[in-house]
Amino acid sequence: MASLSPHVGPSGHFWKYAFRLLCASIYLFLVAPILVIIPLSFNAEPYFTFTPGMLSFDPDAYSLRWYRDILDDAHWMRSIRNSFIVGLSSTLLATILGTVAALGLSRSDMPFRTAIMAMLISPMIVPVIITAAGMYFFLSSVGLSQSFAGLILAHTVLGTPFVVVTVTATMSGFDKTLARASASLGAPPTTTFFKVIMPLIGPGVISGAMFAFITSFDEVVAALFLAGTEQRTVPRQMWAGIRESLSPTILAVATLLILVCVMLLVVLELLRRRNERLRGIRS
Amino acid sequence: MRSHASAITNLEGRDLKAALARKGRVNRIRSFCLVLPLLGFTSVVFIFPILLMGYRAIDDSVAVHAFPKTLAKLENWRPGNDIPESLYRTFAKELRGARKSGDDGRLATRLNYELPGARSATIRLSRALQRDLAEVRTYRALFQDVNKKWVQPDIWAALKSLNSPYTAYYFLAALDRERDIHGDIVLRPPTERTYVKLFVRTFWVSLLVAAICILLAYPIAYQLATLPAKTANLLLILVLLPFWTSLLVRTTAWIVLLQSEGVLNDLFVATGLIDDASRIQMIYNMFGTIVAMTHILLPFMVLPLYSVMKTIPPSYLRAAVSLGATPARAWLSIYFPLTLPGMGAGSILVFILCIGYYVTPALVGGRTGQLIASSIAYHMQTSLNWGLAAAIGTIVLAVVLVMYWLYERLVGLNELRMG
């Protein structure tokens, strides 16, 4: 409300700091935890806290090796296989669906948009648990419980509402006379697609693709339900280490994850700038 | 394209009407055409899977499929009656053979759910007619033999009343109640009460949660939508952040905080605001779930808010005070209502996300923070009892689609973005 009037008196100043204060604060609440993870990871001892000696910036009180104990531990670098395995082929498989599904459905003389578009996007909006729970009982009817290939469909479907999103979002900004400019010009609509619509939405499909991938890498409910312990991923290991025995290790695998996000967001940032100034270009 | 076809029906002199309309069909068949394989994918791996949940919630073909004959016998016997002899034998014949197919385990199991007990009474006699029968004299006696329950009629009651393909036995027990031995429905004993206190918890906790998470938006959207454009993209990635970092990860950093031994009692102690020996339990209850949760559910209402205040001009309120109104007024009247639109769409989106979660309270909720989705998670790797967890699920479902056909209505679902 500072912005309000320029006539503002000291009351005014004071709510206005008092404002930034409260704001501040609620940042704090949501970066904070996460921030206090990072040096933790590298406590010298098997504590959850900060030792006196990391306090003092001694030297002796960090060291690396929790990360060491991810990279001698089988059961880790298995479980890091698995979901990039995991991650990999369900992101290929909702990201191909996901775009041709969103190129329907952005097509303006798509029929019953609305009911499709909810049906498509409904994996997002009902509860993994609830899903897992429907994916068991279908996957052990078609024996294919406890396998890669039950996991990695179940993620598929996890995985191509933010596709279907994301795509749908892109192609609103995208202008389709060039397409017919294209065709027009005698190309088929493969050649079309790939040529002319493809690298003006190749962003959009690219964060959507991120968005299936971060889903996948992150989704732990339907691994503890339809994985075995041969399909362990990152985080179905992480959660047997928060249960059964906390060790800080699960904090350098943590660190290890919110860095791959931080990459990830910078690749998103920079894919929303490309197509921002895509757009530009073209208005 | 079309202007293309148009002008080929021209040439061709038929009637440009239908034509087109021909025209607009083939399109509309070449969009759905490009939808098909996704919509098929999501019907068979997400759809029917949740439909076959809910055929789990209601099946009870056990006793049908593999005691048919059993069940024709009991059409004629009442509770106070005699059990014959006749349908000993016929129930030990059907029992024998249904070992193969493991559907006298299945029928144990079902039948314990209507009488404590009943199980290890099935899976012995199960066990006990394994063995040559051609020397049984009466087949009561060894039935009595196993377990005193077969010579009770309780037990044949029960059976009795699986004579249905179908129950509504699991929908009753995931709203604590029960049929009593008149076929009324009636509520279980206090102490198995526990779902519907678990129902109306999560209820409170996603409404609370939800609306914490507007008291905490609501600051930082206004300032992220009033500061230059600049900032506020440095800014929002304080709310992204958080928002795309691991679900764990984010659940590991509040037990790193808050647990007795954690990082704030530390600080507390330290600075001398409390004793060692009285740090506060802050995690494995209720108060640690509706932290992380909120936590953890905070962008989603940060981000629509927020959308929609960028597009509240400021010219607004500057008219409203320049008309005299007091900045308070201004914004109560003008600012306020506009920004109902986001609010709505961020605790809907809260709220749903909060009533079916699993992980966080699973992980920090300890005994008392326990939300619904947990009990789900229960019967379907600890008891077993999938026919119960299938019945809870779909109440779950039932609330949720409800909650995402407001959302629909009221909000539209092209406003369901990402970051």
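Rigid core: the largest C-alpha set superposing within 1.5 Å between the two forms. Residue numbers count along the first chain shown, from 1. These figures come from a predicted structure and were not determined experimentally. First, how it differs from the form predicted alone.
Here Cys261 does not count as shifted, since its C-alpha moves by less than 2 Å between these two forms after the core is aligned.
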Given for the second form:
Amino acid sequence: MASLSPHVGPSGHFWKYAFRLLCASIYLFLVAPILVIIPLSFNAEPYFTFTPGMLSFDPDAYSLRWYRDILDDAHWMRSIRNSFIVGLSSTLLATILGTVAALGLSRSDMPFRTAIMAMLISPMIVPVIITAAGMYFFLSSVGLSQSFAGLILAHTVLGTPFVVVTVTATMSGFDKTLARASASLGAPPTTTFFKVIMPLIGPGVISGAMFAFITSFDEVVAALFLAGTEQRTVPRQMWAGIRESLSPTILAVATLLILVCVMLLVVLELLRRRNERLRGIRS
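In place of the form predicted in complex with its partner chain, output the structure of the form predicted alone.
Chain alone follows, minus partners and molecules.
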């Protein structure tokens, strides 16, 4: 392709750079609201606008006041603790269930494979408010509404499809003759799974687990239906803060959430590249 570029006419170069400019404009339009939150979280004044001191880059106009408020507020600390408890627990369950389901769906002799796959990924397609309402009525009937167990189960349902999709995609490039070779050498199924299959599909499993964790940590609709006062997660606490007492502390929490998501996305990209190297693909 590089050898053909000298023969591209002026119109071709124009459309190439116009397309890049359009993509950059769309990206900036999507990211700009997030970028505005970050400097506002360091505002020394309790305003949701840029003060004259901030615009002139006065050091006195910036402060860590709202980040200290997070540490000093028992409600925020409890919601952060709850988010990690629910997120890690639901991620563990979603990873186990999603990986087992993906291994079964990768078998060519699996009956009703398409229907089962459609059912497993339906929480990704059905509007989350419908899923949350359905889980509320079901969990209320079994006495698990407004409990950690109910919230963890709900987040597990929402996170499992991401594990199923990522592990299924990884299994599509898996050489099944390796598992058959392990079995022919006398290895039991558990040894074959942990020694042969798991090291190869590990990046897909970890990627799915991270997507499940992000989904749980960022989920607010199911928490509105199922979480009680003691089970408030960070998004649920942010929702309550917006409605009850609007404070720039919410901007500080949002900045921390952005930082966590960026870190997880970097890890996912590193895992993707490692997976490509394992498959012998060179980008």
